[in-house]
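Only one chain is included here, represented as structure tokens and corresponding to the form predicted on its own.
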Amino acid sequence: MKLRRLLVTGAAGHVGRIARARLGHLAETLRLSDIAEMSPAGAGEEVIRCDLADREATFRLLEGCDGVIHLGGQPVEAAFDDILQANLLGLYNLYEAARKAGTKRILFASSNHVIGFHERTTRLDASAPLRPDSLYGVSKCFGEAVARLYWDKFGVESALVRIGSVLDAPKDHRMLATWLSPADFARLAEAVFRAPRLGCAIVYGASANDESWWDNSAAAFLGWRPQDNSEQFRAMLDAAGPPPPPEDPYNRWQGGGFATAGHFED
């Protein structure tokens, strides 16, 4: 069933622009929001600038929305105060606004960095313990916990999409496992909003790559079938240079550079 109004937060960002370009058909109206400036509204679009850390503004933003693709927030490691405003306070405000507005379904852009301190030799499914590799990863663990609470207590459904790397092509050898093509991201969003039931599902956001660390069998009921494969880019990456040696800590942890970087506050 077509949504009446689908909100995309973080619409000025890289993945937000993909959502804007590919997912307008999911709703009669696509409401686009970001703290940054966006291009003017096109046909079937609304553009509203909003800081999700502003609770009253976020409540107004959710009015009339029956679905959300939540991409807004701090997208990489940063100082805790920056992460606090965008990824903790903003995330809470969004879910509370959804509860008050009667919005029943959210695609939450979580991250592979909630499990970044698992070794690459370990295949993970939806039951894998959280092992964040950064303050950014911790903030996404918080988001997943809030989403779970709002499903269990208030019936707000969520897809917790642990996104790998949404790019036209992987930039390094690690991304041969984490790559999620823009087309497969769009297919996933379509599956999330057409599913008869969703609950609070954990989905690993990666394409059908030959190199794979993640098992999505618990989310098979969504009917999402990624179609792209990063293997087509391996020769290009090999030509650009070899991957780090196996003994390099970067190659040990699934979080790669997030796991091996120093603490941002130092």
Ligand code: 15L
Given for the second form:
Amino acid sequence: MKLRRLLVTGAAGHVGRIARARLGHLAETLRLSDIAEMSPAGAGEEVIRCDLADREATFRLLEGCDGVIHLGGQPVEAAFDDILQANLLGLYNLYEAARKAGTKRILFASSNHVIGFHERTTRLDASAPLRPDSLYGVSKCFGEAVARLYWDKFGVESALVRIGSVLDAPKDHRMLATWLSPADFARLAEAVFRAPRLGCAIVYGASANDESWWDNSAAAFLGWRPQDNSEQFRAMLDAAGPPPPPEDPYNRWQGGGFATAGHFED
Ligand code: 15L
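Mind sharing the form predicted together with D-galactaro-1,5-lactone (15L)? What's above is the form predicted on its own.
Let's see the whole complex now, leading with the same chain.
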């Protein structure tokens, strides 16, 4: 189904720019929003600057939107007060605005950091217990819980996409497992908005990498088939330096540096 108007929040960010470049065909109009400045609207685009922590502005932003790709918010660990505004208040405002506007479907950019304190030797599926590795990860757990509530109570459908690492190429050996190519991200968004029924589905956002910690069988009904594989970059990473030794805690946890970093407030 072609959407009438697809809102992309966080459109000025790294993944937002990928969505803007690759996903315009999903809707008659792409509405792009960010707290930061964006380049001017092109054909079929609307550009609206919006702080999602501003509830009234967010209500106006969602008017007329039948789908959302929600990428806006704090993208890494930060002080709690910053996370509170962007990822808790902003997330709540977005879902409440979607409910009021009658928006049917949301792709929520959750993160692998909701399960970052699982060991790399553990294979996870959609039933894995949440084990956030940071306050940022906790905020994404909140987002998943709000999305679930808005499905169960109000029928707003969501894909909870636990994104790994969206980059042109993995930057370190951990990302051989977490890498999600921009093309596979775009294919996933296409599958989310094409599916006749979505409900509230958990999807691990990784490409078809040889090294894999995540099992997406519960989301197989979407028909998403990632096509890229990080293995092509292994030699390049090996040449740049060996991975941390197995006893290094960075290598133990799926969340890598998020799990081993100190507490931000200290
Ligand atoms: C994330 O959730 C971050 O937004 C991104 O910057 C990367 O750090 C990624 O996780 C990752 O785990 O590699």
